[in-house]
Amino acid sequence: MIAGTPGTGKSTVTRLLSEKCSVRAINLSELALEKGFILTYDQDRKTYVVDEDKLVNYLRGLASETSGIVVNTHYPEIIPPDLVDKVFILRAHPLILEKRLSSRNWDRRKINENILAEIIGVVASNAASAFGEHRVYEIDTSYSSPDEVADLICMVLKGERALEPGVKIDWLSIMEPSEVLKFEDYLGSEN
């Protein structure tokens, strides 16, 4: 599984990993939309609410038919642990992430919500809780190309390179408090 907050490179890395490592790539959000596994649309967050049961049942069927699937998602914890071998959490420095999300013309609230999630490591923490730290690998994509990240993950999957599992990236330890508060201050704003 490839997971992380939006803007960390999941989609591009997953596509490249599919080509380089000969695995089937699945974007969980796109799959949910394509198959109609949607319960409703959350206007406040500007996102769909996924029918997790239907999505998981479909994935379970795919896993029984195919070997070598890589799933791209920002909510890894919905996948049952028995379907997951390794979870690669893509992380990006929050100030770099802000630029990436701003370039997508997202509204300020959505940008800040995702940056705060990255700062406190929500996706990594959820993955470690769901699958155990021994299956979670964090990769900083701030200054690496998607090709470099895909190559690294492919080497780990093939056993050609070791990567230390466990939650490791701590943006709070390297960011100034004023940088963190900047995102919190805007959270209620639509600017």
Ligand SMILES: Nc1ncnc2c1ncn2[C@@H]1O[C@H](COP(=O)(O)OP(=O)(O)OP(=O)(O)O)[C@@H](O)[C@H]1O
Given for the second form:
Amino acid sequence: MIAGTPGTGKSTVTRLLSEKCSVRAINLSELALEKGFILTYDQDRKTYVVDEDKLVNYLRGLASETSGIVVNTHYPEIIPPDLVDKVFILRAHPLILEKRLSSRNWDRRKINENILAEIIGVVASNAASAFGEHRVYEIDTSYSSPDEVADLICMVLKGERALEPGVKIDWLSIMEPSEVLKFEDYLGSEN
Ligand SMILES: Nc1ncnc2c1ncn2[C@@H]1O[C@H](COP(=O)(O)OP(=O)(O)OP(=O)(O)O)[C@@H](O)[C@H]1O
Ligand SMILES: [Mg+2]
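Given the form predicted on its own above, I would also like to look at the protein as it appears in the form predicted together with the ligand.
Once more the chain from above appears, this time first in line as the rest of the complex follows.
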């Protein structure tokens, strides 16, 4: 699985992996839309609510047919652990992530919500709880290109490179409090 906060590069890296690494790589939310595995549209969050049961059943079928498949999602814990070998968590320094997300047509609240999630490491820690730290591999994409990230994952999948598992990246420890507080308006608007 390839997971990470929005803007860390999952879709870009997944596309490159399927082009360069001869693995089958799919984008979970695109698959859900394509197959109609959708319960409703959440107006407030401007996002589709996925029918997880249907999606998981479909993936289980795919997994039994193919030798291996790379699945890109920002919500890895919906996949049952027995289907999961490795979870690559793409990470990005929050100020670099801000640059990537600012080029999207998103409102500030949604951008800040996601940057705060990256600062706290929500996706990485949820993946570690769901699958165990031994299956979680963080990749810092801050100063590398999408090609370099895809090549690294490809080498790991082929057993040509080993990464140390575990959740180690802690952006809070290297950020100034004022840099973090810049993004707090999302929290403020919730209270
Ligand atoms: N090292 C890198 N790895 C991946 N993407 C990078 C990297 N450096 C810069 N980028 C850029 O960051 C952006 C990431 O966007 P992308 O849509 O791939 O993210 P995503 O994680 O799939 O987001 P979402 O969860 O919203 O689908 C792209 O424009 C990509 O070119
Ligand atoms: Mg994506």
